[in-house]
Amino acid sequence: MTALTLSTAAAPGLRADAIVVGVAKGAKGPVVAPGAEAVDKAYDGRLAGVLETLGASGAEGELTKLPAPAGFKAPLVVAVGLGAEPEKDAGYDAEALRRAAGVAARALAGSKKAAFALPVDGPGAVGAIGEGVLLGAYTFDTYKDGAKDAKAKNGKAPLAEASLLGGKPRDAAHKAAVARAVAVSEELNRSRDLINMPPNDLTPQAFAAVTQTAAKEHGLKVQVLDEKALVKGGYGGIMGVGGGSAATPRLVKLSYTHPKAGKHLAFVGKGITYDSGGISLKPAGHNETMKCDMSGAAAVFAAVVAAARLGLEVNVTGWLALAENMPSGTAVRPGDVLRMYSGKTVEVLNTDAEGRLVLADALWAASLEKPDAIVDVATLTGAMMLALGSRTFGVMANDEAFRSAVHEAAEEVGEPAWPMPLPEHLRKGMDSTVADLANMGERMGGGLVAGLFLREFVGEGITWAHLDIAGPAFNEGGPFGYTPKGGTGSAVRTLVRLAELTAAGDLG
């Protein structure tokens, strides 16, 4: 992973492969952003004009390369767009810095060192730039020939080192911002690795083994229930979904505790390591990316480990409901009735609505511990993608104040989210003549119906939120900002922020 350092060195004398500067979109053309004064001076104060001549405008995501001025030890200057210039006396938005740093880091793949001379007005900016660099430099080449060779024919190695100019190496807040960026980004990138792994390698058992290794490394407690324990315990939802696969299901409980913690959060993740749809088989063209259906569990796993690495004064328990949804002679059928871990019965009308079934068991297991709040994360419905697109996740909750708090936390860390309702009239559509409820309801508002289904399995009096990350969990298009093609790690930063706010007493 890219190494992050803080530096007070002047850009001209710094030995690096490139100097990264920011350029904003001003009213009359591109504007050189703060942090690049020394670079601009070396161009006789005409850097903005040179960039405009080269076609740069300062638009977000734009990248322009030009030779460094005479006297610079770095041969290259990379100007990256920050978007609209902020109002006078207003600083640059953290997300704009994060995205710009990500664009530059990705463009500098194959380089040994780059100096980032982006606007730094405090530890928040340091952390945002650091996150952008680490997330933007991410690559997944495990399965490519020669991937361990930096000059492999399949691609370039990630940027090896990023020096953040304007950061203060001896300032405790700046050092803490870098440490936080490293911990969160490393775990988020680990979640991306898991999402990108092919399902023949990342089975429920293999995923559980990854959590056990991480637990040992970071001093976490882990409990793994295999198929025998799940049958004995009455986890009808998880076993119903996983019963059709030779790769048997698992329920993982990963626990981080702090001796001074006053609050307890439970995170629950959908972990369908491959989703064929089961007997209700998905149509052609909808199966190829279904290795990503465990993105919720990956996010929960990453968030718990990140909380441990940050030493947050809050207890965090992660529940990973892991199964593979396959058609076979032992698979659950449309019309079957499952008895869930809570004791409720569910008529399965569609075996491709499986995520809510495994989450139901995990939500009830989490509820039995009486946490202060539960947040579940899942690539749950295509309906949410239709409603919010491919970059925004939906937030539902049984408490409006908590829903607002989760939404604000997501926006704060740069994860687009939107609050969604849980209309009571949609609940009736899940009534069943043979069971307590069905796993399907009205077609219109399907994402909201799924949220209402999950609410049935949250313990009485427990605050709960549901994040449907079906859209942003897996990027099938080209990379943008610090977001790569493939697994994105959506919701990891939101969960970590919720844990931080809870530890600080600012959430509930």
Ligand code: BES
Contents of the next structure:
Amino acid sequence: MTALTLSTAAAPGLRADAIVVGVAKGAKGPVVAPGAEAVDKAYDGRLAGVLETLGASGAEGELTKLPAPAGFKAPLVVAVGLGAEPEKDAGYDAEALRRAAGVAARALAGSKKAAFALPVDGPGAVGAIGEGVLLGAYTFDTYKDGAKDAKAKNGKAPLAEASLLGGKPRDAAHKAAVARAVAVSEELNRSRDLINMPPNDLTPQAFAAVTQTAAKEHGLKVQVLDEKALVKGGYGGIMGVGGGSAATPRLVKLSYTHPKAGKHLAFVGKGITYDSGGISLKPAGHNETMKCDMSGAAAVFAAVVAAARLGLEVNVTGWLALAENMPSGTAVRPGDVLRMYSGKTVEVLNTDAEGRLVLADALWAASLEKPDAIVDVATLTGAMMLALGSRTFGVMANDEAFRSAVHEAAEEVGEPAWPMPLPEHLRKGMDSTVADLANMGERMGGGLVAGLFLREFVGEGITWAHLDIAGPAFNEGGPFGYTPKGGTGSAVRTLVRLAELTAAGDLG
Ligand code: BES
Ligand code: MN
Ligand code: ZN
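Having seen the form predicted on its own, please provide the structure of the form predicted in complex with this ligand.
The next block holds the full complex; its first chain is the one shown before.
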């Protein structure tokens, strides 16, 4: 990953491949953002005009390259759009900085060192720019043969070093902001790697092994239930879904504990390493990206490790429900009834509604420990994508205040989210003639129906929220901001923020 440093150096004398400056959309054209004064001065105060001549407006996502002024050690200036200039006295929005830094970092792939002269008005901005750089520079080339010499033949190595100007290298808050950005981004990027890994390599067993290695490295407790233990324990949901695959299912419990913790959070992730739909097979055109169906588990994994690396004063347990949904002679059939870990029976009417089945067992397992709150994360329904598009996740909960808190935490870290209801009238659509309930209900409001199904497996009196990340988990379009093509790491930062808020006593 890109190395991140804070620097008080002046722009002209900097030895770097490029200097990144911010340009915002002002009322009368582009304006140079604070932090780039020295660069602007070297252009005789005409940088905004030069940028306008080159066609720049300051719009978000825009990138303009120009030769550095005479006398600069760095040869290149990269101006990156920040969007609308903030009101007088208001600072630049953290997310605008994060996205701009991401755009610049991605454009600087192949470079050794870049200096970022973006507006920094405190540790918040330092953290945001740091995250933007580390997340924007991400590439996944493990499977590109040319990558063997650390440089992909068909691409460029990620930016090696980023120096944040305006950051204070000896200020404790600034240093902490960098450390947080590094820990969160490193784990988030690791979750992207897992999502991008092909499903022939990332089986439930392989995923579980990755968590065991990480647990050792970060002093976490890990417990892996294999198929024998799952059968013995009565995990009918996970076994039912995983029963069709030669790659057997796993339930991973990853625990981070702090000696002074007052609260306990449980995170539960859907970890379908490949969703073919099972016997209710998905048609071609709907299965090419279904390796991303373990994004919830990847997010939970990353968040627990990040919480440990940050030493948060809270106990966090991650539950990863790992299975591959495949059709075969041993696969669950539409019409089968499963006895779930909670004891409830479920009639499987559509084997493609598998996420809720594995989550049901993990939610119940999490509930037995009576945590203060449970948050599950899942690429659960196409319906949520239809409702909210590909960049926003839905937030459902059994408690309105908690739903709002989760929504706010998401917005705070720059993850678009939206509250969704759990309308009671949709519950009866899941009534089954043979079992306690069916895994399908009304088609309309399918994302909410799935949420209502999950609610049935949350222990009495436990505060619970459900994040349906089917839209934002996997980016099928081009890269934007700090979001690459492919696995995005959706929900990781929201979960980490929830753990921080809980540790600070500001949540629940
Ligand atoms: N993994 C899918 C949901 C999904 C779709 C995630 C597209 C990401 C992108 C899930 O298991 C699924 O197949 N859901 C069905 C549920 C239906 C059968 C009730 C769906 O949304 O169609
Ligand atoms: Mn499915
Ligand atoms: Zn699925």
